[in-house]
Every structure is written in structure tokens, then in C-alpha cells.
Amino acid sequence: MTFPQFGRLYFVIVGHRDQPLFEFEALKHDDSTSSIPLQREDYRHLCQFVVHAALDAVEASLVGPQGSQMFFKNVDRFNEWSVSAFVTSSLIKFVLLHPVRDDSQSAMRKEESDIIRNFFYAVYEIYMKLALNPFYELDSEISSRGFREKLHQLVKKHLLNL
């Protein structure tokens, strides 16, 4: 079974040692065209590669003139994907790989930027609730089914209409 490359969303929470703490991928149901169909595992590895490569750009943004910000839009691009990131005060990184929708594919529209920013703040809220749980060890893999379900609801609410 093949999955379309364009129209997929890939979200990952990255820990302090650049290890993935949580991964989530979603397919936009209205998108059925693809230039290069990929197997599910190949797609996952490609997304991991793109996100890992974008971490350098995220960390460079932290020390630059935008260093006091938490949300970074379009920190990197790969083909028809754009990478946006959110860095918490404890330097945990939320990274979203999403399709570029502009015709010029050079800049994100303001409304898309606001949608992604709102999504990141909503994820930050549920992440903080998890981090404050005494049974969760910080910087460890997130395996909570409740967290995954809440994140799935946030993706449906915020991102599937991008």
C-alpha cells in the first residue's frame, strides 16, 4: 500500500539530546495525488531525516536575533514540505513538517502561520500537563495513549484544514 507524499503532516517532539520523544503523522483525506508514492516506513524515515536536518536551523534561530521567540515558522524546506518549530523554555523542540501551499512556495501565509502557532501552543499546554505528572520522567519517550489521543484531536482541529 502506498501513501501520497504531499498532504501529509508529520509532528515530532525532540528531546535535549536530539532524540525523538514522540512522533505523530497524519494524512489529509482530501489529498489523493502524489508525485512519488512512498511506502509507509520509507516515508517515516524520510520525515525523520528532514526533521533531523532542520534541527540545526532551529538551533541557529535560537542564538540569532530571534532567540527570544518560541515559534519559528519556515525554518527549513524540503521539496514541497516546510518545517516549522516551537521551542519550549526547557529547550524541548516541537517540529512540524507540513506541505507548502503558496504558489510561490517561498513564504507562509499569515493565516497559516497563526494556525500553526495556535497548534503549537495547544500542544505545549498538553505537554506541560504531562511534564508535571510525577510518573513521567523528563526527556523520556512519551507513550501515553491519552497524550496521543489529545494530540490527534488537536491535529484535526487545527491542521487538517491547512
The other form holds:
Amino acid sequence: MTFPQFGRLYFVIVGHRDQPLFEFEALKHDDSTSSIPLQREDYRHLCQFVVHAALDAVEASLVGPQGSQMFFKNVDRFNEWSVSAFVTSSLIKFVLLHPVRDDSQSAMRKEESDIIRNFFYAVYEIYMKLALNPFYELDSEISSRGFREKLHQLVKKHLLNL
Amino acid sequence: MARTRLTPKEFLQECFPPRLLCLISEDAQEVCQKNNLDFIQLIRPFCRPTNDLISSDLTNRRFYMKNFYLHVCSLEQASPCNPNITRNLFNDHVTQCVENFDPHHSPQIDIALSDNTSVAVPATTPWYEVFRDDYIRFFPPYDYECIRDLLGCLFVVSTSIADPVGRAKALIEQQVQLQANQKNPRWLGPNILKYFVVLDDLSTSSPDTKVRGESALHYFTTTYGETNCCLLGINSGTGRNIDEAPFNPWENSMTYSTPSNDDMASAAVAETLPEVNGANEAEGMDHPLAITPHRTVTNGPDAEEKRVGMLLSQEDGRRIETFITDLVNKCLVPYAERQIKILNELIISKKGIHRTLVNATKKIFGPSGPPRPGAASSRSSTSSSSSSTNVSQVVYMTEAVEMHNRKAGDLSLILQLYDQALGFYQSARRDYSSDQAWNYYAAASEMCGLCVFLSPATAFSTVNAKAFPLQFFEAAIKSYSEYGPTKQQASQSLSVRSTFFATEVCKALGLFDEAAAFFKTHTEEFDLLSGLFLEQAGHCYLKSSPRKFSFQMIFAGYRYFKAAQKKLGILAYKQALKVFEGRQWSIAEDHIRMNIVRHSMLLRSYQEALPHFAFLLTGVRRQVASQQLLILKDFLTCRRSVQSSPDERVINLDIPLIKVQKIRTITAPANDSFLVESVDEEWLALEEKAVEAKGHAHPHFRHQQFVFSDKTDNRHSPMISAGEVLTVEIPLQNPLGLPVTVKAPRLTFQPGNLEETLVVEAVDDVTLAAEEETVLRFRLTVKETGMLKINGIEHVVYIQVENDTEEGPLCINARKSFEITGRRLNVSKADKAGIVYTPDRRLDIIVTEPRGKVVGNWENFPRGVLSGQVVRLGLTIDNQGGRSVNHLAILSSLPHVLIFFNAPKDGDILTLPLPNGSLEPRKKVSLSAVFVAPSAAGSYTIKCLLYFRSTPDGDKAPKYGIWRIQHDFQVLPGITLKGTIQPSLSPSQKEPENLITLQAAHVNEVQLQNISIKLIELLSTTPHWTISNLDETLPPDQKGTLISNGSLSYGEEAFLALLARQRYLVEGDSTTLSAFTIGPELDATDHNFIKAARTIAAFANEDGGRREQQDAIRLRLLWKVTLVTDGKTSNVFGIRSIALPIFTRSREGVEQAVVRSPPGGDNADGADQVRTVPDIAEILTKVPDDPFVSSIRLQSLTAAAGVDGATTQEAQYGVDIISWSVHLPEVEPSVNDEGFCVVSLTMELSCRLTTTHDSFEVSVDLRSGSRCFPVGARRHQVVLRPAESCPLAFQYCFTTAGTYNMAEFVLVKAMPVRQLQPSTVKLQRPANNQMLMRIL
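Alright, leaving the form predicted on its own aside, put up the form predicted together with its partner chain.
The complete assembly is shown below, putting the previous chain first.
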């Protein structure tokens, strides 16, 4: 398979049965001019494959020495993609696919870790608000438009510099 | 990793057997061919001796060799193959293996998924083993290792010719030529092992041949040694002897050796031909594998038709076995041991010199400098081509000192002396490393790894797996891939072989993650290999990470597809799908299914593709429309191919999606809005009541049902009488992104007697846009009685193809049969334990004899009314049945809001009068009724049940019919009415008199904010009470100002004081009701309404009068609202009712009653089913009956206002602006004989402010208490300038002696005149909070 150079982000919330509850694909600004939208259909499934496969690594980290943490950076890696994850206390997993940074930019990597952590905590906050809604059943698909809009804002706020 | 046939140890041992070349004379070959076998085939089954084989190392320790295997090959087999051919061979073998693989009958392994479910995947991957074994078997020779070099040569001659020794000499000559001139095959050393076999054909044995054999053997014994020759007698069997048939070990080994599949062989040749260039033509084409197809085509199948080895007896077998054992034990092992010893001595002797030389050069030229050609005597530089590409290529001559270690190691390994081998390899490895001969280094490392694993001394197992030095393999793979032969040079990569070894070792040690890592390091261009490796990597993850397994399987499948291994690819994708299935990873799942479908279609295995279409086409819209079209086309192709008979053009298709469970059957011909689908308890109660009252009571009461849907109980069939119209509604949904047209839909029926007479209205073609939903409505009329069963629908689906001019629209004849599952039962224990569904009979229709059928609808029943509004309604009754209806009754859930004139009432059931006593079929009649809206605001649902009986006929049809009309309406607040009554106690009067005060308020602030309500008349509906207006007697200036024009604006209140006198009724005079008008001028409509109100009162009283006790005065306030819409005025009339109970005198005094009207009125018995809470405005205006409570409430209110004012007013003005006090009379008044006293009071209002120029509007509200009320106007308004003061006079009527605090009853509010905001109205506290007045 030839994989395009990913300049994009893919965020998904995964439920207890490994099913995606919410998916969000974000296009970075500088990519919007390129021909990526044309290729988009071609590898949307790849995002799902990568995230799904990374769930094993996420679960492995949960039982690992750092298992009490919520945020797991770079649990898995696939070609140009790195996978970071956040696991809520109800074992709902937030998984973010983001482009791998160059190893040389170690200072940037540190910063990147903070950016992603902040993003996850911000998402966690809106997710908790959603979970408090009596009409939302835990572990069910998130169809709230408000949630999507809020997430869009969070992506814009946190991840555009990633 | 997948399970394999061989254990890792067995596999690794088998990779490196001792190899011997076999040169056979033609005569010897002929002897063997009598059995349809060549010599190598003949001895192959015996090449794994079972006897004890013993080898000893340099220290003369003895080891038993296990799984020993001797590899004997012909000259052709010993030569390397053309890489293109091998590659095709691999492909073909794998294909063949996959063809024979049955996933359902192979061992399965369960993998546990995260949600405690598990899926089973095949545990074996035989194609991988086939490939691996082939890869090792046809591995080309490399300079970096000697382990696959030939140890020696077998020379086979026979006694059938005169001079076997001479022939043997010729063969020896041939071997010498081979070794001297040709590069291949490679030999371990110059001094090879020579072994002579003299075949003696016992079937043609004669003394002559015996002698020849003996002499030849004698010659070989004397020349080459006793152990190096053997006289082998074969063909001792008689051929046709049945007893010897079981002895046939060749059958199995035959197919193993040569490829015999015609197709693949010819394919191999065909594919090879264009690629063959000059360089490898000579080498490639004369190779046995290349010509195998021709050979097998000519004699292969025939030869196998004949029996193999028919002349060979068991005795022959034993002889061959002995021969092999002797060869190994007496010749090969001693030879190898001898060679090891020699090599070892050479190594020891040369070590010193060599080392010093190397070290000297290194010291001179520096350790990092490139290795110099000729630095050592035996070292030569590589050929110019390879040295230019890779500087570190070092090639040793075969006899180089550096190779001695390697050779000794290889020989030790062959003899299974692993520890010894490890020693040699490690020293070789060190040497190569210092020489930077990386390829040699890699080869030695690889062998080190193997020796460590195989060595019994180290004994690595899963227990100490972590300690295993995997770095040997890692180093090998790394060096191979960095310095190994480039792709053009190497057909098969050494690193791949290392990977095989490494992963086998990892598998044996249980290091699956490491194995996966080894597999994944390869990014080969060879797709098949890559696919296999990825698949194996997936299998490594199987236990620990099932999701990674599926990911790897996707990749493997992808590579398989690229390698044209479609079946294998589909297999891999299917494994991946098992993990993904049903988890809403829709895009990923679609991708997998699409690939499965596409490649299954290419393989023409339509049956396999078929189930996946359903998921692709009916799921959530995920593909673009054009893609869906392609899928659909594929589906049709697939479907047609699978279908048994090609003539059948009708397809059971789910496009558009027919929601079978939601089909509705309607046995009434009305439209949707009048149909009651959910028959709730209330309906059942009404129906039961009606049926009981009409005398049809039955122990098993079953209500009548018109709609049969997924919300109803469908255990009983719908019943319809002949001639009536039945409606079947079928909901459709288009799951595609393309518009779909459904043409000529028609229902299909189970064969019966009714289809001929059935009339079905044609249904138009329906076009559904993308994802649109619609309902197909079929209207059927049945003429005959019987049973009608609808079992499906047939239609033609047209799908317009865009951008495709050649083809017309896709046109599919589709049908869908209806199979409806009923409700799940949950009553009995069996139901709860299992899954039991009720039969659903909504499509099995019973047609009965004609009967009457009433369909009733309301005419102009409003959806929104004001409380108490009066509306004239029509009830249209339509007999749509086949017989006349002669009895009709109505029963309503809100019995008091509907008034039918001339309708006899029995309980709540009204029997409706029909004109001429009956209603003929197809006739319509309209009955008029009056609707009086309930007084409490809120949402209401009125359910009216029409009960009818038709002329008696037919025994099966029910004796009666019902019809349900449900109507929802909203009651908006309008007027509230409350009042008090107190008896007038003048002893002079004989008839009781009551003083009544009424308070009416306009409370609708939404709809009628700017519209006033006109009060028309006050009517006493209790005939024996007359009423008269007390206000009339007051002087004009004390009249309530608001009443003067008779209308109320929003927020206003009107007060009426009246006197009620009892009168004695003359019989039959009940209609003359006492009343007085309120408004000054009344128009014609008002007068009409006044009349109507009396009629309504009469009908309402008919039962009410009887029921009511004597001791209540019922009053009705008639009102009107004039609405102007679009220039037209319309009047809305209404009635507000109140009932005032009359109390008799008690011991202490007179009891009073305060009555509020809303829940009262003429619906005082609370029959109204108010769904929502009463209007909030009414709750707020509610005055508690207890005066004590009311005083507390008021006080707290004033106090709260004071606190509030303290912050705002004090900031503005300091204190309350107005100071006021009520001047109490000096003489305490007393209640007169008639039970009341009117006291004139004055109050003083003064403005405290002196500085501002604002003037204040002061309003004084006089409130009623429970035992006192103001007489005259209730509100006074004064404008006060700063520092001004004014008196105000008013009157209060007290009914009981006691102490009254006037501060409770008088409320003063002030508002600056200029200030526009109404929010600045402030409640003014009295100067004295205790203005107590005592009434005696």
C-alpha cells in the first residue's frame, strides 16, 4: 500500500466493545489546498485500521507500570502516524492519530506531548458534560451536534499547531 | 504463530542434512526403472535411518544422532535453479496448497476479544510451511557457507553389463571433471567421500552376474576401502504377488519430489520464457525443474498409473536400509569426523601465523581502513562488479584458512555435534568480524544462533527463553540486508532464510512478539513472501493482541492480492473481518467486504461474495453513489450466477428496504388522522362500559381493532366484512445514495378462493430519492367471504445510471416475502427463559358477511379554546358498511363537555337519534352538538366511542360495531371567577337570602393580552334562586368603574355584589331562570347567546338538577371575546360557572364559604381529566381560606417589599415616599341584625418627599378578607405632589364580630408619574402596622 504523507489528524472515541462512538477527522490548514481531499476516501479506512490495531497497545499500557495514568503518549506507531490515547475512568478510550514528529526536534516533542495532553483533557471535560446528560447512555454512539461542534473548536484551539 | 507439521527443532535439523551426489550408470538406472523408480527415488524412503547412529566429537565423546536424514541428490537436483522458475514454483505450490485447504475442517483456535466474545480462526497455515520448505530446498548456493556443499558422491553401477568397474571409473572421471571445471555443484573439499554401489538385479540374476558383482566389489574394496562399497541386490520380488502389495513406502514420496501439476508447470514455463535473457538461458533452461513439465506430461501420470516398486520385496527394503545405515555409520560419519580433525589441526597450526599477519597489517593501516586485497595470502578481492557496488565485500577462496573454522563447524553441525559446532562458528565469527567480511560474519552468526538453540547443553525452552541470544539472528539479518547480495544478484535472500530460522526459534521459545518483529522487519518486493510473513506476524499476535492480528491480516491479504493469490487474500481478509465484524468500524468493514467481494467475483466464487452484499448495500450510506451502482451491478451478476435456474428473473432484493415489521393493516377506510392506533386502557374502559350497558357483556371481552401494526396486539386476524375497503401500508426506505424507482408494485397472496374477486386499486410508481422513506398504500376491496393471506410484494426496481449512455437504467424484478415476527412473549417461565414470539396475523385477513360500519368524524372541532368557551360542533356519521345501522350511541371520556340535544342519556352513554331511525349504507348524516370547554386550562384529549348496531344478519359477524374518535385540544386561560356567599340574616324575611360577592378576572396574558373580555350576563341556573345586582343600588360614584362598560382587559378584575333570594317554583316553570345583564349595551349576537345559554343550561340541568343538592346556588357568567383577524371580526362566546354552597346557621354564627370556580363550575365533580397542571396564573391568584394564613402571607409580602425597598428606595429617596394610615372610627361599630355592618373609613395619604419635582401616582387597593369586603370601588387612584396629602374615603362591610387589622386589607402603591418603567411601582408600608378595628 502506498500511504500518503499524513498531515492530518483523526480522533475517535472507542467504547467498551471496541466500537467507535464518535469519529472526527481534521484537516490541517496547509493541507486543504493540496489534493488530499481526493485521496481522502482511499485511506479513511486505514485510519480505522490503525486505531483499531492500536487499541491492543492501549490496553497493554493500561496493565503496564503506568497503568494508573489516563494519558498515554505514542502508544503505537504506524508508518508516519503516531497514536496517542486517553482512557477515562469508565474505560472509554480517546484515541488520536497524529503525524510523527522528526526525532531531531526533541524540544518540539516535549511541547507536542503537552499539546496533546491538554487537548485530551479538554475533550474529557466536554465528554463528561455529555455523560451527565440523562439522555445520553454510556457507551452508546455520540450523535450530539453540540459535542461535535465543541470538539471541532477544541481541535482548532489545541491541535492546529501540531 | 500458526501451528506447523514439524516442530521447530525438527525443521531446523532437516534444513542441514549431509548431502551426497549420486552418479548412476544407465544400466543401473534401467535396473531401477523396472520399478518405475530411479535410484534416488528408490532409496529416498530409507534415507531416515531408524537405527542408532552415533557420532563423536574431538574429545571422543559419543552422541546419538536423532532425526538423522541423508540427502542424496542427482546432478540436476544439485544445481541451483533459475530464480524466476523457483519463484513461480513457490507461487504454484502455495496456490495448490490453498486449493486443498478447507478452513472448516482445519484445526481452529479461539481468540478472545475484549468484550468477552471470541472468534475462531484457523490455527494452521499449511501454505506457509510449503513455501518455507520450498524456499529452503531450492535455496541457491552462496559463498558464505559450506553447510550445503556436497560431502561426497555415490557411484552406482549394475552387474547387468559386462564391465561395471570400467563404468564406475567413467563415472569417477565425470565427478572429477565436475569438481574441477564447474562452479556448481559445490563440494566441501578436494578430498571427497566416494562410495560405490553395485546393483544386482535379482530378477535377472545369473551366475555370471553374480561373479561380475563379486569381482567389482572386490575391486572397490581393495581400491577404496572396505566401508566404501556395497553390493545391493534388488528386484527380488515377483511383481504380481499380492502379499507384497502393502510394502510400498514410495507412494508418498513420489509426489513430494517433483512438481506434477501440469497447469502450474506450464504456467511456470510460459512466464519464464519472455524473461529469459542470454545470461540465464543456458543455466535456466537445462535445469531439471524447467523441463519437469515436459517430462511429467509424457510419463508422469502413466508411470503413476502403474504400480511403483512392484519388483521390490520387503527383503529388498531391508537390504537398502542396511546399505544406508552402513553408509552413514561406517563411512559418512567416520569421514566427517576425520575431516573435522584435519581441519582442527590446520586451524591450530595456522592460527598463530595468520593472527600475527593480520594484526600487523591492521596496525599499519588502522582498524577502520578498508580491508586490503591480498593482505592475507589466501584472500582475494571480489570481482570488479561487486566491489564497485559494495566496498566491504570480502570473498574467501574455498580453501582459505578462514573457511576452515566454518567447514569444521558445518561438519560438526551435520553430525549434530552442536556444542562443538558452536565453538567453531564463534571463532569463525570473530575472524570474519575482524576482517569486516560481513556476509561471512552474518552466516556464521546465523549458525551460532541455531547451534545455541539446538544444543542439548544449553537447553533453551520457554522457561529461560528471555536469555536466548537472539542477537545472533538480529546481527545476521542486519548484516545480510546491509551487505548481502543485491536484489539483482540474489534470487532468494539470505536474510529471509535467517528470518525463517529466527522465527522458528522464537516460536519454540514462546517469544511471539519477537517473532512478529522478525517477520515485520521484511519489506520485500516479493509480494507472496511479504504476505506470508505478514500473516505469520498476525498469527504471532493472535493470543495477545487480536486487533493487531486483524490489522496484519489486512496487510497480508493486500500483499496476497498483489501476488495474485486471491484465494489466500480472501482467506486473510475473512480472518480480519471476524475481529471487525459488527463493531461499527463501518469504513474499515466496508473496505474488507469490498475486497472480499471484488476478488471472489474475479475467482467466480459467487456464493462466497453473496452474503457480503447485504452489508454493503443496506448499511448506512458510506459509499459514493457511483460505487454503490457498481456494487449493485456486481450483486446482480453474482445473484444471477448463483441462481439455480437462469430463467428466474425475480430476485429477493432489499432495495428499497421494506420494513416488514412496520407494515400496517387498516380495516377502516378512513384517513390517518381519524384512526386510533394505540388502544389504551381508557378506550378499553369506554368500550367495555358501552358493551356492558348494551347487554353484550362477555367473559372474554375483546376490543375491536381497526389498525394492526407493530404497536398493536396482532394475535387475532383483522376482520373485515365483504365489500369494505382494506388498506395495507408498506413502508419503504431507499438505503442507497441513488434515486430508486419502484414500478408496478403489487401484493401477492397465498392461493385461496378470494384472489379472483379481489379488487386492488393500482398504486402509482414511486421514486425515492437518496435515503428517502415513503409508504406504499394498497387499497383492497374484497367481495367474497373467507380468508385472505398477503404473503409478499412484487415490484420492478429501476435505478437510473448516471453518465452511462450505453446501458439503460438498471431494471430488477424484485420480490420480497413478508415474514413478520410477532411480539416477544414474556408471561410464562418458558417465555422468559427462551425466546418465544407470538404469531402475527396482521396480514391474514378474515372476510365476513356484510354489516353496517359507522365512521364518525368531528366537524369544526377546534384545537385551541378558551376556558369555558362554547362551540357548536358537528358529528358526521357515515355508514360505509353493507347494511343499515339502526342504533347509535356515544360515550365520551369527558362526558360533561359535550351536549347533544334530544339525546336520551343512560349514565354516561348518550343514545344518538338517527333520522328515520336508521342509517342506510353509503348514507351520511350530521348531528349537531355543543362543546363547552373545561374551565381548567391545559391539554386535553377527548375520546369518543361510537357504538352501533346494524340490522341483524349473519351469524359470524360481531353483533355490534364501534368507532373511535380521538381529538386533542388545548384549553387556554380566559376568565377566572371566584366568589363568596353569606346568608343574609334578616329575621324579617321569610325566604332565605344570600349575599354573594363575585370576582371575575381576565388572566390570559398571551393570546388576549390586548383584547378585552366582555361580560354579558350573570345567570342563575338554579331555578329556585333568583339573583339581583346589588351594585344597582349603590350611588354611581361608588360603582366599580370596570364594570361600568362591562369588559375586562388583561389583569383587570371585576367585582359583583348580588343578592340571591329563594323562591318557590311553580311546576314546569323551571326554564325561567333568573339573570341580570352586566354590560350596558348588548348586540344581537349577545342576545342569541343568552338564549343559547339557557338551552345549554336546560340540557346540562336535566341530569344535574336531579343530582344536585338543594343547597347550592349555581351561577353562570356569560362572556364574549371579539377577535379581529384580517379585518373580519368574529365572536367567541363562553360560559364561566360557579357553584356556591349554602350553609345553615351554626351555633357560633354564620359559616361562610369561599368558592373558587376553576375546578368547580358545572364540572364540579372533577370528571375532567386534566392532563397538565392548572394554569399557573390561577395558582397565584388563589386566596387561602384561612384568614390567619392570609394575613401572614400579606405581612411577609410587605416585609419582603420593605427589605427590598430599603436598598432601592433609600438609595433614591431615603424612605417610603408615601406615608398613610387609616383613621379608625372612634365608636366601635357592631354587626346589625341582618348579620353585617358597613363601616365608613377614611385614610390619610401624604407624600413624604419635599425636594423633588416628581409627582406620584398612588393607587389604593382594598382587599376582601374572609369576613369582610369593601363596598364600592376596590381601587382608588390619587396623584400626589411632593409634600401634599389627601384623604380618601371608603366603606367596608364586616360580617362577623371580631378584631380586624386594616393594614392587612389596604395596600398602597406608589409610582412616579414621569417615570416610565412600571417596575418602579413600590409598595408603601403603612405608618402603623397595627391598625386594629374592633367590631362588636
